[in-house]
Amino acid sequence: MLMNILNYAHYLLESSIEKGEKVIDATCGNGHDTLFLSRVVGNTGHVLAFDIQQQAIEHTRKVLDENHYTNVSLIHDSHANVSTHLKNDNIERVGGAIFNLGYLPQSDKSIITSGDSTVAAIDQILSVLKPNGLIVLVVYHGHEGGKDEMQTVLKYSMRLPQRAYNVLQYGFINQQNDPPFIIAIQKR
């Protein structure tokens, strides 16, 4: 069976993240990935969840509270500043990260992720990612600005040295309306 995009993203991360690790949700949005990561790392692990929109932070906090998860730091800031927050929390190694690129569903569609901030965040996370750790990007590109970000992230990912990283692209090619796809970066 072929997995849908989000299920496959979670499958990849769940197979590489271990209990007790520190992980990153670079775009916490509505809180679904943050909750997933919180469950995967367990009570001894920790999730740093970023978003530039207060609405996303509040919604994620509500989802976590409803499910009684407290192993998350919600950070109202751009993922491009991830290294600052890692230093502030004395985090030298992360087990994995996830990004959902685009805009927050049911919100202002003019507030979107950008290629430059996403690449800056990927670069910072790769520098502290454990060996065999994964960064999974779910690329939504069917909105204004989405194609530019997609091209920036693809170019960056394709240029990563093969000796240091494995890079996978996963997506359905026969779906209409610019279906999302995954870019998974594994540090060797």
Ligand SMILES: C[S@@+](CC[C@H](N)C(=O)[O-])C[C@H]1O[C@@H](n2cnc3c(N)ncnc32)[C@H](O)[C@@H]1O
Contents of the next structure:
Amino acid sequence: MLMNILNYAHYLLESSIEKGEKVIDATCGNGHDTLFLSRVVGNTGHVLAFDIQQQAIEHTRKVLDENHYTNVSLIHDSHANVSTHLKNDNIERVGGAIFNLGYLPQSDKSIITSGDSTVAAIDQILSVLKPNGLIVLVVYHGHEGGKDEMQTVLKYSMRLPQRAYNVLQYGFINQQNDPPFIIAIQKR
Ligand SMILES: C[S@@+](CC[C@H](N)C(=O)[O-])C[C@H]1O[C@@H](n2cnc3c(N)ncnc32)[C@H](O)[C@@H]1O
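Go ahead and give the structure of the form predicted in complex with this ligand, now that the form predicted on its own is out.
Following is the full complex, with the preceding chain placed first.
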């Protein structure tokens, strides 16, 4: 069966992340992916979850507290600074990462992820990603500014050398209103 975008994003990560690993939610927003990753890595693993909006950090903290998940560091900073935070925590290898691009639902639609910071973060994470690990990007592009980011991310991903990375695009081509799609980058 064809999985919907969010289910397939989670399926890919669940297939490649091991319990006990350190993983990244680059855009925690309302915390759904953070909660998912927290469950996948288990008590012995750890999630670093980033967002530039205080309200996203607070919302995610609430969701984690309600579910008694304690294996997450919430980082109120841009994912473009991910390597600094990894160094501070002495993390030299990560098991996987997710990016959910666009704006925080039910919030200020002008605060969006941007191509430059997204690509900077992907680049930094790839350098510490485990072999066969995945970075999964859910690309929303229907909002203002979304197409610019989509082009930047696609251009970067398509140029990743084939000998070092497998890059997948997954999406539905008969849906209306700019449906989101997935870019998954697997380190070989
Ligand atoms: C589509 S939402 C994420 C949804 C989230 N994954 C969830 O499960 O609810 C995108 C989020 O990215 C955040 N964001 C935008 N630019 C960012 C950046 N440079 N670094 C980290 N987060 C950023 C926004 O504040 C917003 O909360």
